[in-house]
Structure formats: C-alpha cells, structure tokens
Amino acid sequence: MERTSASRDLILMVVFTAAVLSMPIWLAPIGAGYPDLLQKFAIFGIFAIGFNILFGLTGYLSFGHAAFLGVGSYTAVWTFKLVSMNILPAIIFSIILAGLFALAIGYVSLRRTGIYFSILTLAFAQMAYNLAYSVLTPITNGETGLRVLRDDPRILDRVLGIEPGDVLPTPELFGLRTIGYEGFYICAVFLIIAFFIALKITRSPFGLALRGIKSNQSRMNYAGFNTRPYTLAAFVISGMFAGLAGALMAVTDPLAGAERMQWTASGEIVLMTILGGAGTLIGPILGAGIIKYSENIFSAFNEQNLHQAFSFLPDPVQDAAVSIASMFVGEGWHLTLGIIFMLIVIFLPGGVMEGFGRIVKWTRKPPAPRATQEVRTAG
C-alpha cells in the first residue's frame, strides 16, 4: 500500500511539475500566456497552497491571511533596500518575518474556535492594515508604498562590489531577470516547492493529525490528544507559504503597499480555496488560477468592446445587449465572479474537484450486465 502512495505521489509530481513547466503554451489559447498573468498564477497558487493547509486540511477559516502577504512584501522590498537585490535573501527573510508574525496572532487566535477564531483574525488583519496605512509610515511609507531607490544602501551587494548603475537596480537571481518568462519560471520553481511540501505534510502522521482535528477536534481532546501544538503549527506553516507569496510580489513588482493586507484580499483568497476545492492538493490552486483569468478577462472589457461583440444587431438592441452586459465586466466584474462562484457552491460544494471527480466516476462507470438490459427491454 505504502509503494503504490508513493508511486501515486511521485507521478502526481512529475504530472503536475510539467504541467507548471509548460503553462506559456497550454495557457497560450486562451489568451493567459503572458509572463505578467502565468506570475499572478503561480504567486496565489502558493498563496492558496498555504491557506488550503489550515482551511482545508485542519478546519480552520481564517479572514485575516492577507497580514501574512503583506508582511512577506514589506520584508522583501526592505531586505532589497538594505542587502541585496538578490531574491534569495529577500525570501528567506520574508518567510522567516511571516512565520514569526503567524506565531503571535495565532497563539492569541487558537484560543478560540468557529466564527470567533475567523473574526479574531480578520480583526488582527486589520490592525495590520491601519498601521502600515498610517501609524508606522515611516517603514511602510503609508498610502505611498515602500519602493526600491537607486541610492539605497545595500550592504551586501556593496561588499561583494555590485554598484547602482545609472537605472533604478531591479531584483534578480545570479543574473536571471524576475521579469518576463525568466520571472514567470522563477516563481514556478517556488510553485513547485510549496506543492510538494504540501504533499509532503498531507501525506504525514502530522497531516492525518491536521485532518483528524478537522473531523472532530473536541475527540480528539477528550481521546488525551493535546491539539494546541498541532493547530498552532498549521496556522505558522500557512502563515509562512503567504510570507513567501508575498515575498514573490516584490520579486516580480519591487513594490509594497498596504493594500495587499486588506480584508478583501483575505476573502478572496477564501474564494480560491473554496471554489477550487478545500482539503483537496490541486483544487486551490485551480481555484487561484480561475478567479485570477477571469479578473484578466473580465475586468478588460469596456462598452466599445461590447459594442464590437453585439455588432451583429440592429442599433436599439445593440445598445441594450450593451448595457446589460456592462454591469458584469469591466469594474462590474465581481458581479460575475459572484455568479460563478454561487453555481459552484450550489451544484458543486466540493468545488471544481468534485465536477472533475463526477466526470471521472461517471466515465468510470460499468455498463449493466448484459442479462439486466434484457430484462429491462423486456420490461
């Protein structure tokens, strides 16, 4: 049993890293082929991966996992001004500074469950927010946002000789540009880390007891099972997978603002994992993956693309066609993610998982025993 999981997950890698791996060409027909798109995939596939380990796996919502990016973002636009615009430094610190600010909100957050846990949260993102909007402007540079500046000092690249030149320095690894396709596998390689850490901590004793929790916490208290550490560690390791999230924003955009810790951030987040499906491996990801093509998508129509569509009609009904169909694209688009994520959660609680796993099933499906088709004709 033990070699077929084992073999089962190592072909789920390989299926899956191919799959990251050639995304600017499976992605290409549907116009989602370009580096800037194939990024925001990659960064909230992770930041999903990370979320889906305490939602999805351990049973606890959390409104407030946005806190988490934006700590990663600020670390890294910092670690660029004051070491080096080599990514690596800027990752680990970012992850490291995520992790440490996970630890002290849920030591506080855990002490409850349900509803009171979610709203502890989200009180704490906000807080977070408030201050790097206004009280501590001089590290976030407030409403502004902390960036990259060509005289920054940079200690580490000033030691090992590495000047400004005359253009603002971008961040880089040994060489590779974090920009264009060279940013986009960047950021594939992380992907694929964070998914096989994932996979690693689902298949664990630590990710049955995650599970176990899930199920039935307060058993499992009663059974002697002290959940505390369990839960604590699940909310510091997502914590840290959005740290790395965030970092990974600055790689690609040398730019922090406080608008990545808003509450909206952390419900959409919430509306990946659940759309995609929650407590599954792939489902976050496909589920970042979705609303991110459809905010491409959508958000880019205005009224002259809409008219250019309908301009098959007569001019009364054009003009009609157009106004409808504005109200859900454009800066309407959230009207239409909303109807799509209600017919998800109303024929598809498990989200796009459980279609796939329908269509699956019902391919599956044996046909009937050739003596019950008679009897059916018969009948």
Second form
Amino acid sequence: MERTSASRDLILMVVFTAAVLSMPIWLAPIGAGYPDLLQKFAIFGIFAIGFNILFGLTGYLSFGHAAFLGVGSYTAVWTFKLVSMNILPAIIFSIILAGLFALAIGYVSLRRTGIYFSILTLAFAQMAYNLAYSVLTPITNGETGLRVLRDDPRILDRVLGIEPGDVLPTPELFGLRTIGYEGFYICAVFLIIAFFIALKITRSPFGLALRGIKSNQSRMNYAGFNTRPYTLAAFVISGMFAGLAGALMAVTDPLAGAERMQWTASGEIVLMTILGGAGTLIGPILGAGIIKYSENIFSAFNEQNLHQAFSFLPDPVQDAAVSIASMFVGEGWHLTLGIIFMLIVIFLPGGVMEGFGRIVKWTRKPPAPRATQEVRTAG
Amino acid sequence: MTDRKSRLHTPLSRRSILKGSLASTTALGAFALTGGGPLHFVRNAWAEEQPIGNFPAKTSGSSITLGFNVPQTGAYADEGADELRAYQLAVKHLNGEGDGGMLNTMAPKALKGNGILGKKVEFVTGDTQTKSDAARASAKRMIEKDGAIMVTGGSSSGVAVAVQSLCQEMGIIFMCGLTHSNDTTGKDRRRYGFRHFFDAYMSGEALAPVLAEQYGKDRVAYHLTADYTWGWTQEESIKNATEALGWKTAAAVRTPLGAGDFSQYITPVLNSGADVLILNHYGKDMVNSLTQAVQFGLRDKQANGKNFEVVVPLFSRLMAQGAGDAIKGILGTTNWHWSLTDDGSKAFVKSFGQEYGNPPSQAAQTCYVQTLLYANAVETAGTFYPPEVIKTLEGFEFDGMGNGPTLYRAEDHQCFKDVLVVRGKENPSNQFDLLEIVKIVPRADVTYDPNIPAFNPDGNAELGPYIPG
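What about the form predicted in complex with the partner chain, after the form predicted alone?
Below is the entire complex, every chain and molecule, led by the chain shown above.
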C-alpha cells in the first residue's frame, strides 16, 4: 500500500499547480507553448482525470465517454445562444446535463460488468453520435456543427442590457476574453480544481470503496456491501468531469461538432489514461498531453521540415533519411502514436507513471521506503 | 487619399520594401524622408490600420507563411494529398521557381514571381482529419504558433464552414478548398472566407437541362442522399432544378454517411415507379453506391417504358478512378477537368504533370487557383492588411485560370464561372482519361441572387464586419 499523508498531498497540489500555471514557459521549447494546444492539454487533462475516476478506481472500462463531452459542448453552446455569453452559466448547465445523461446511461449500463459494460457504453455513445450527426440536426446543426450567431436571443444578456453589436459575440468571463492565453488560464484553473477534487475522492472512504470494487466486486457484495450506488456515483462524477471538459472546449472555441462524440474520441480517452498510467492521479493528464502533442505537432511535420532537420547529411543519405522519417510524421502520425503506445503497454504496463517509478527506484538503490511515493498503483 | 496626419501614424516597417506606385504627393514626400523607399498606392486608404490576426506582426519579416489545412487521413485523404501537391506547386510558382504555371496566363495579374510583395512564401501543413474539431485545432496551430497570414484547404463542407468561421473570429483570410455545399457561401458565408469551387445549386442549374435533353422531361427521380448538410443541400438543389423542368420525385431517401453497403437502399428503387436514380453521395460513399447500383443491373432495366438511368451530380476524377467501369455513361457536373484546352488549364496541367507525373484533380485546381488569387489580391492591394485584401478580392473579375472569365462576387464571396457537365467515358484512352465533357454551361446560366432561399433560408445570412471584434 502506498504511503500518503495530508502534507504530501499538499506538496503534490502545490507542485501540480505551479507546473500547470507555468506550462506556457516550460512547454515553449518543444513547440507546444501556444494557446490552443495548452488549452487542449488542460481540457483533455480534466477529461482524463474524470475518466480515471471511473476506470482507474473502479475498473469499469467505459468506451462511450466522448458522449458526455459532446453533451457538455452542445449544452454550453446552447447556453451561449439562449442565456448569456458569460461562461459560468454555460459551464454549470453543461456539468448538470452531462451528469443527468451519465445517470441515465450509467443506470442501464452498470447492470453489466466487464466487456458487456464496455459494449453497452460504446453503443450508447455511437447512438448519441449518430443522433447528433443527422437525426437531431435541428438541435445540433449536424455535420456543420452548432455555432453562436450574432442575433441569437441570449435572454440574460438582454435583461442585463447587453445588446447584440455588429460583431459576432465571443464567450467571456465578466469581461475577460476566453481565447488565447486568457482561455488557457481559465482552463488551467478548472484543471487544478478538478485535480483537487479527484485527489480528495481518491483519498476518501468513497474512493477506497471504489478501489475495493476494482479488486473484487463479488467479495464486496458478499460482505453485504451494495456496490451499485458506488459505481453509479463514480460513473456520474466522471460524466460530469467530461461535461466540464466539453463545456471548456466550447468556451475556448464556441463550436460543437458531432465528431467529438464518435467512438474514436471515446477510444482516445482510454488510450490517454492507459498511456499515462490508469489509477494514478497524474498519469492520465500526462497521457492526454502526450496524445494531444503528437496529434498537433507530429502531424504538422512535412517533407520540407524534414529536409531542414536532416540538412547536415549528404544528399543521398538525406533523401533516404527523409523518406524513412516521413512515414512517421505528417499523415503518418498515427503510426508514431501506435508505436509509442505499443512500447509503453509492452514494457511499462503501468504507463508513463510506472516508468517514472522505475527511474526513482533505480536512482535510490537500495530501495528506500519512501521511494514508492511517486507511484500510486490502483490496488 | 486619406489625410496626411493619420497616414503618418501608421507603422512604416512593412512599407519599406513595397513596390513603387502612385501616392499623393504630400504623403509621398513624408514617407520618402522616413521610409527611404518607393511607396505603394493604398486603394481605399484606411484611416488607421489596426492589428488584425497576424497582421502586421507576421508580415514584417522577409518571408510570410501560408497555412495548408487538408485531410491527410480519413475518407478524403486522396483529395487532400492532391490538394497539398497543388499548394506546394503554387508556392513554387509564387516564389519564381518552376515554369510559372498559371502565372503566365492569369489576367489581370499583379504578381511578379518574386514571392508576395517581395517576401518569400513559406508554408506549413496540417491534417484536418475531415473533422471540424481537428481542422480548427490545426488551423489555430498554424495561426497561433506558425504565424500563418492566410489559411486554405478543406475537402468537406462541414470542415470548411467550421474553419471559415474560426478565421473570421481570428481575422485570418480563409480561401476554401473543395467545398460544394450551398451553406459555405449561403447561410454560413463569412467576410474572411472565399470560395472558388462551385456549389450544389450551380450543379443543379447546370445539370438539369442536360438531363432533360438526354433523358426527356417526363422522368421520375429517386434520390439517395448522404445524410448530412452537404447531401441535403445537393438533394434540394437537384430536386428543385429537375422539377422545374417537369420531372417528378418519387422519393428521397437518406443514407448514413459511410454506409458501405447500399443494397438495402437500392432494392426498393425499382418498385418505386422511378426511372432515374440520383446519387447525392461523395467520396467512398459514391464509389460504393454507384458500383452497387450498377451491379444490381439498374442500368439494364426498363421502367415506365424508358431505360433506367443513374446520375451522380458531383463528380470527381479521383472518385471516377475508384468506381472503375461503373462510371461509364453516367452524367454529372465538375468544377474543372484537366482535359480542358484553354491556356490556363494547359499551363497548369503541364507544370503539375512535370512535377508529379499525373494530371491534377479538380480539388488540386481549385486550391492552386485560390492560393494564386490570394497572393494576387495582396500584391494588388499593396498590403497584407486583411480588410484591404478582402476588398480587392470582392468583385474581382479575372480570366486565364482554367474556368473562363470568373467573378468573385462581393455579396457572398462566391466565384461565378462556367460549370462543366461531364459523362463517364465509354472508352478511356488511359487511366486518367475517365470523363468527357458533355457541355460547358455558361456562367450566366448558373448565376443566382445571393439571397434566394437556398442560400439565405432564414433571411439572416451576413458576411460580417471587415474588422473582427
């Protein structure tokens, strides 16, 4: 069992907060210090933390979490259209609606466990995707995506005397704009709050019960412990985290598209969590960062960049190097991601966090009793 | 010209290397002292050029960056790859490398083959994955990180509309690639978005008379439509155009995108009383539905005493390659085809062929032309300041770029030009020679009012301001 204490958690929170807020500085050298990607890191960090509460703690593998993200986004954009461009109502409504949605899906899906549960959630999410893509087009604007328009009603804003101008309104937080670095810091604050909540849940008796469910649900049941409310609560909480992430996506970029709910998006969050380390607190956030980084940076490399990178080589060697390397960047970025994922799952089943744990162990030979602090295994 | 005082307050750095031109004598004197170089002529001089998007931060160096945002993975990856080839060729020609392509035929032309306003053109690429979110993330990276001054691309209307509205918010000009939906320049038109490609309404207007001429005026049509925005606008456009000529519509059935197997949708067609099947599909969907319709023997059947016919309103050569023999004899429309014999098309096909060894697709042509048009507008305006560039493109009339005389209409930023009605060739002479041109429908026949219901259904479509908020 890992060693935890209130003071250690405090240190963890402080370090985490400092690391998140200084991301624009320490991510700049690797080309990731620009607002959009930083926002994505924070948003998918929240999504992954929430997913980890379900998957990492209870072991229920949901393959349909993107549905809650999508519900959050659509709710947020509709709130922008109907209520106010202030982001707070949008975020509150998104979390509530995603929670209700999760309650409905969870109530049905949690009657089964294991692969059957996964398939049920996948089916629901694909249903939600197809509904959003075509059937519910009046509500979701289908393939084009739901957007804010200049002449939307925005009741609260009208009541407060904010009239539509000539310019398309953008979301704001009491006058603070939500794009660019401001947008990132708004997301970062929510990420820190989300992390704090996840930390508290993990340390609470409720969190302990969830871990009990993961290690042996039958035994919990035989001991007279009704696990259903606990799994359902974990499912709803993680759905609400996803709703928050979806709302923030709409806040930083007021558009909600159906492909946010596609099964590939649900698969992506599973990859993020496993890549970083399921059941750990930091791992899923790292996983989210790695995947978003490869998606945005590797895919942008083209042969021109590669020729520059290999320009120190003589021409024939350079051409060969470029043709080999170009398989892994540009349109081949999925391949790179696949290889990284395979290597990690084969050699580090506990994800990146297991790698860190091994490094810590290795540097502190003979193993000191405190060495396992960084590794938070799920069991 | 504007008053002297306000012009003096505008930044000077970006003007120092601009080409010489007319200017008011007072302003010229003032600039000659400080700027030290010849000056350009500001067409509709703005009192104050405020920073918009990456202007002037990313246009003051010795090079500028364009963002090419195309699908490199997913259903439209073939189109995306061809678009990227065209963009790279356009950059080459703009920088004065290669044989110049359409730079030799374009008229009127301000470009000199020394980059744009003397600045070398560089580019960044990104993968839209044919998803709005990924496309917007990619476009934002180009704008925020790489400092792109213009973004172009897209092989799907949903993506084009999404990126176009993003660019409007960020103050970056977006030159649409392949997007055929009416909405792009209809209800979702934007001040910062421009479309050279034709649209579903033009397809309908161009195709319907040919259909009536070839198949008669008393036909009954059955639509199979990809169930999303583009499919619906095309279905509506074709339906309206054919019904106006006397056709009836038996049914219009929506099929899910990426269905793969269309047999359950094709079987009911024969007993529906229809004698024409119209496939509002694109990409792999079109390849599958057309191949299956032909395999089911629809084209050998008789209905209402007439030969059963199949029509594919939006054709592309890349799709024709995928569909193989099934395409033979099928009518449709296309924006451009490499077999056109005007000077612009010949010049483009030649340099594209020399570079890549195959003729360009219509997607490649529209992307190449869009890049040149943007560069030319900047060169003409004499500044990268987006409102000036937009005003130069609005109402721009040009020729020599493969589609005959073309107008960039100011009201909705849609290009108006001839539309090609094509037919799948019965005896192709090589693997690229798959379509034959049946009729070149003149521009006047496909021109419409920008505010007809198909393009402005709620009456609130608007381009928006020149200076974004």
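Take the two forms, find the largest set of C-alpha atoms that superpose within 1.5 Å, and that set is the rigid core. Residue numbers count along the first chain shown, from 1. All values derive from a computational prediction rather than experimental measurement.
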Worksheet item: Would the C-alpha of residue 36 be classed as shifted by 2 Å or more between these two forms after rigid-core alignment?
Response: no
Worksheet item: Cα of residue 345 displaced 2 Å or more between these two forms, core superposed?
Response: no
Worksheet item: Fitting the rigid core first, would the Cα of residue 321 be found 2 Å or more away between these two forms?
Response: yes
